[in-house]
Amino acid sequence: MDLYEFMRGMLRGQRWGKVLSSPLTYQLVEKALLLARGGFRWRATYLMGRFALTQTRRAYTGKVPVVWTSAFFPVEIVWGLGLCPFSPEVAAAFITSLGFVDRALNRADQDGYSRDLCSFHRCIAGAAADGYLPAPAALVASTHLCDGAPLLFQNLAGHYQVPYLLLDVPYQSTPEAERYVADQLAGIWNRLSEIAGRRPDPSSLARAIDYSNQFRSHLEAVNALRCRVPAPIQGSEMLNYLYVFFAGQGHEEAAAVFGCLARELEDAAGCEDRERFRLLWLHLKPYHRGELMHFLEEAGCSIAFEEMSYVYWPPLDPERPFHSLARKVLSHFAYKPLQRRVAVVDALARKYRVDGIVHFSHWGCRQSCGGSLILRDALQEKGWPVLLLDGDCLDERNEAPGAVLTRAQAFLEVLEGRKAACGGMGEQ
C-alpha cells in the first residue's frame, strides 16, 4: 500500500482541520500504516510514522496543550511538561510531500506574504490562516540560526490569540551567555506550566533529558556505522527523520527511533550497493516532487552523510537541565562564526571520505546560505570540491529544474575527472 497516496485521497478537497481532528481519521491511517510497514526499508522508519501518527492525534484531537516550537529550540522542555511540541517546519515539509503545498504557499501569497521569504514559513502561513493547523496553547521560538521562525510565529500568535515566548540566544558561547540562556529557559518552562496548567514536576524533566541524552548517544552509534564504504543509508533517506531532530528529543520513542535505525544499519553494512560518487550534503533537501535527488541516485551518488545529522552538541546533565540546555542551543556549529562551519564540515569530509560537497541553497533561507560563497571558496582551499546547487525545499516555482540537473551533471563531471586523476579526495 502506498501510504502517502492513501492519505492524499482522505484530505484531498477536505477541510484538514476536521478531518485531522476525527479519532476515525486515525483508526484509519494507523491501519494503512501498518499494512505499509512491510514497504519500509527501514523499520526505524515505521517506529518514526506511528510515532509522529501518535503526537499528531495528541494535537489534533484536544488531548493535551500542543505547543508550537521553531526549528532547534530545546522541546526537552515541552516535553519535560507532559504537553504535545508541534514543528510547524516539519509539517510544512509533510504537506509539501502529500502534494498540497500549493494550496497553503497560495493563501500566504494572498495573505501578503512576500515570495522572497522562506517557502516553509510561507507554507505554515497559509496553512495556519486555511485552519489546517493544530490550535497551540502557546508558541514558542529561538533566536538562533533563523531569523525568520521568530517574526512569523510572533505573526501567528496574534492569529491564534495565544502567548508567545521568545528565547534570546547570544551569538558568543559564554559563561555568561549559558547562564543568561538557561534562566529564560527555567523562565518558558515555568510560563508553560501556567498556560497549560501543569505542576512543574523537576522529575519529569529530568527524564525528558536523559531520554535526550539515550537519543543523542543512539544518533553518534548510527553516525559511527555510516563511515562505512558503501555508505548503508542514504543521506536522502536520513532527512527523512526531521520529525525526530526537530520535535522529538525528550520522548522515549524517538530515542528508540534511532536505536532500531543503528541495529539495522549494523547488519547492512556489509551491502555491495556500488557507489560512483560519495557526497556531503550541507543543509536540507527539496521535498517537492522534483527529479533532483532521483537524479543523483541513477547517476551512482551516495549521500554519505548530511549535516543535519551531526551531533554537536555535548551529553546533558539531568541535574542541571536548564544549564545543559543552554550549553546545548550555544553548541550549534553554524551560529558561530563561519571558520567554525567550515571546520565542521571539512572534518565530516574527511571523515566519511566523500568525493564532494553539495550545498543545497534553499531559496529565503538567509542562515544558510548567506555565507555560502564563503564557505564554498574556504572549502576548495581545502581541496574539496563544491557545489552551491541553488533551489527551494518547498515552492518548485522558485527552481529551475533544467538549470538545477545540468548543474549537478557538470559536477559529476569534475568529480569523475578528479577520480581518474588522483583517486578522490577520500581516498589520499
Contents of the next structure:
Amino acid sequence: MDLYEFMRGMLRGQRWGKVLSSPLTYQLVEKALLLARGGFRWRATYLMGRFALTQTRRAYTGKVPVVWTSAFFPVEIVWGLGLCPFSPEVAAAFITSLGFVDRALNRADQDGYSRDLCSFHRCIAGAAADGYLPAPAALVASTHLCDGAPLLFQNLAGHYQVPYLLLDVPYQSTPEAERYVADQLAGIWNRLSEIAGRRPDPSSLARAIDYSNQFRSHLEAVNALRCRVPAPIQGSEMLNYLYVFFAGQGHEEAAAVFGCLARELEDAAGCEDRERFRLLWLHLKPYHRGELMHFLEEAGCSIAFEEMSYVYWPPLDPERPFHSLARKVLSHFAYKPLQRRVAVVDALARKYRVDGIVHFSHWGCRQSCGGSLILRDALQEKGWPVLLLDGDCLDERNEAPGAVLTRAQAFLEVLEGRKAACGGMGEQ
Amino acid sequence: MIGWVCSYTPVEIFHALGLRSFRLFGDLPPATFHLPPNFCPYSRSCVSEVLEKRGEVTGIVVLASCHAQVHLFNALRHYAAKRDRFFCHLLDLPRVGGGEIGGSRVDYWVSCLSQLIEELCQFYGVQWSQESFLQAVKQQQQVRCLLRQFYDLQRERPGLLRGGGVLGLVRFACQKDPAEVIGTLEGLLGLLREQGGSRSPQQANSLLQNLLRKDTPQGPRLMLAGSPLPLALVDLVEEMGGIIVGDELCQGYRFCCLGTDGGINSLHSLAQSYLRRVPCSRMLRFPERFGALRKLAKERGAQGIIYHSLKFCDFYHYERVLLQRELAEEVPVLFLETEYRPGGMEQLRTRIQAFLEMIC
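Form predicted alone done; form predicted together with its partner chain now:
In what comes next, the whole complex appears, and the chain from above leads the way.
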C-alpha cells in the first residue's frame, strides 16, 4: 500500500481546506495509520508517515512556533531550537498527492502568479492565500538551488506579517564563502531564538547535528544496499520520502526512518522481479495522477537510483555546527558549475549500473531544467543514453501526457537496441 | 574582448587591466539548442550573441545573479570554451539583507573580485596596478555622471528625448571604451544645449538623431520598470503618445548609479559602492526597492508605470504580485510580458492604448 493512496482513501470527499488545516485530521489519520501499518511494504514508510503527521499536527495546533523553511535550508538550525519546521514544498507535493492541487493553483492564478512559475510555489501561494497552511512565526529561505522559494517567501512574509530571514549561499566553496554562510547561519539561529522567545542552547543544536549525522550515515547505508541488482527499492518510492529529506534532518525520527529502511533492505535485497532496464532518475517525479511512473513500472523499468538521495555532504561537526552546516550547504553538487553535476551523475550511473538516465524537467524549475540540454549533451558525450522528459511535478495542465509517454516509449526502444547490441553500459 | 551581462559587474576592473569589454544585450534570436525554450529569453539570446561574435569575444564574466545567468555561463563554458581558448568566469554576487551592508558580505565579495582579477591577469597576461584602477574608477564615474545628465534632461524637458534613445546611450556607454564614451556624451550634451564644441561631432550627431523625438507628444508621463525589455516596446509606448520620463532598468538608469560617487579607492570601497546601490529584484530587498521606485516616480512626475517582465523570469514575476499589492494604489501600473523580441508587439498595442486612456 502506498502512503498517499492510504491518505487519499481517508480524506476522499472531504472539503480540502478544512480537512488540511485541522489538527484533528492529522490525529485521526495518525491513528488510522497505526492500524494500517502492516499494509505498507516498508515499515520505514509507516515511520515517515507517522513522523510527518505528528509534526504537521504540531504545526497546526499553534502551540509551538512554526518556521517555514525552503527545500534546501539546513533545518538542523530549526530543530536545534526546539521549533517546528514546516516545509511548504513538501506540503505542496502532499496536497497534490491527495488530489487537492487544482484549487490551490487556481487561487494562485487569480492572485497574479504566472503559470510559468514553479507549481510547487504556486500551490503554496494559493493554499496560503486561502488560509489553509499553518501560520508561521518566521519564514526562512536559502538562495541555493531555487530562485523561486526566496521570492515566494518574501511575498508571503508580507501576507503573514512575520519576519523573513534569508540565507544567501554563494556558488564558490572557498574558506571565505564558508565563513560568509556560517556567519549568516549563526545570525539566523540567534534571530529565530529571539522570535520564538527561546534561549539558544548550543547543546540542543549539537544534538540536532548528531541526529543529522545519523540520518546521513543511515542514508549512505541505504544507498549502498541499492547497488544490488535487481534494485531492492524503487526510486519512485524513495521520492516519496521528501519530508525527511527536506524537513527531517536534525530530528531523531528522520534518522530512524532510514535506519529502519537500511535494515529492511538488507533482508529484502533481491526480492524484485527481473529488471528490463535500470534507470537513473534526475530531479523529482510527478506527484499528480499522471501515468508516467505507472507506465515505466509496467514496461519493466527499475529506477535504480535518483540523484535526490545522493549523499553529497561530509559528516557534520557538532563542535562547529555553523561552519559544518555551511560546508554542507556549499557542497551541493547541483549548485556549482554544471560539470560538477555531470561528474556526479556519471559516477552514480556507473555505480548503480544503469542502462539510461532520465531527467524529469519540471516546468518551472530554472535550476534543474535550465541546464538540462547541456547536461544531456555532456552525458551523451560520455556514452549515456539520456531522456529529457518535459513535465510538471504538480500541475498536470503544464504537461502533455501523450507526448511524455511517446518519448518514454521511444527511449525504451533505444535502450532495448543498445542492450541487444552491447549488453548495456553498466555491464561493459 | 570580454563580454559581461549584469549591471553589478564591476567594469572598472576590466578597464583597470586595460582589457576591452562590452555588455551583452542579446540582440540576436535566442539560442535553441543550448538552453531550453522555457527559459530566460535574454540569456538564450546572449548565448547566440557570444557564439555569433566568437571571433571577437575572447571571454565572458557572468554574475551568479540568477539561474538564468548561471546557465548562460554553463552553456558558454560547454559550447564555446571547449573548442577555443575562452575565458569563462562565474562571479558571485552577495545579497545584502535589510538594507544593511554586513562586513562579511563586502569582505566575501572582495575575495571574489580578487580571484577574478587574478584569473584575468593569468589568462590575458596583464597586470593590476592601483594607479590604473583609480584612473578607471574616475573615468567610469564620469561616464555614469554624464549619462545621468541625459536622465535629468528627460525629467526636465519631457518629450524632448526618446526613451529608447536614452536607453541606447546607456548601451553605447556599456559597449565602448570609456574615453570615447566621455568624448561623445560631452559632445552630445553640448549639441543638446546648443553649445557646440563636440570632441567627436560626427558620432555625437548621429546619436543625436536617434535621441530626439520627432513628434510633439501630448500623452501621459510614464516610467519603465522591471526586467530588460526590447527597445521596440519603448518605441511602441511612445508611438501611442506616451512620454517616457525615466526608468529603473538594469540596462538603463540603474547602471548609471552606484551607492556612492566618491571615495572609491580600493576594491573594498568599490564592492561597497556596488552593493549599496538601489537594488534590483534579485537582491530581495523589496521595501528599499519600492521606496526608490516610488521616489523616482514622484520626482519625475510619472502618471503611470509600465512594468515589464521577461517570460520565465522568476524575479520580476514574483515582484509583480508584490508590486500590485504595495504600489498599484499609489500609481497605476501596467504589467507586460515579452520574450525580449520585437514580436508580439501588436498584441501589446491594445493593452498599452487602454492603459494610456485610463491614466490620461
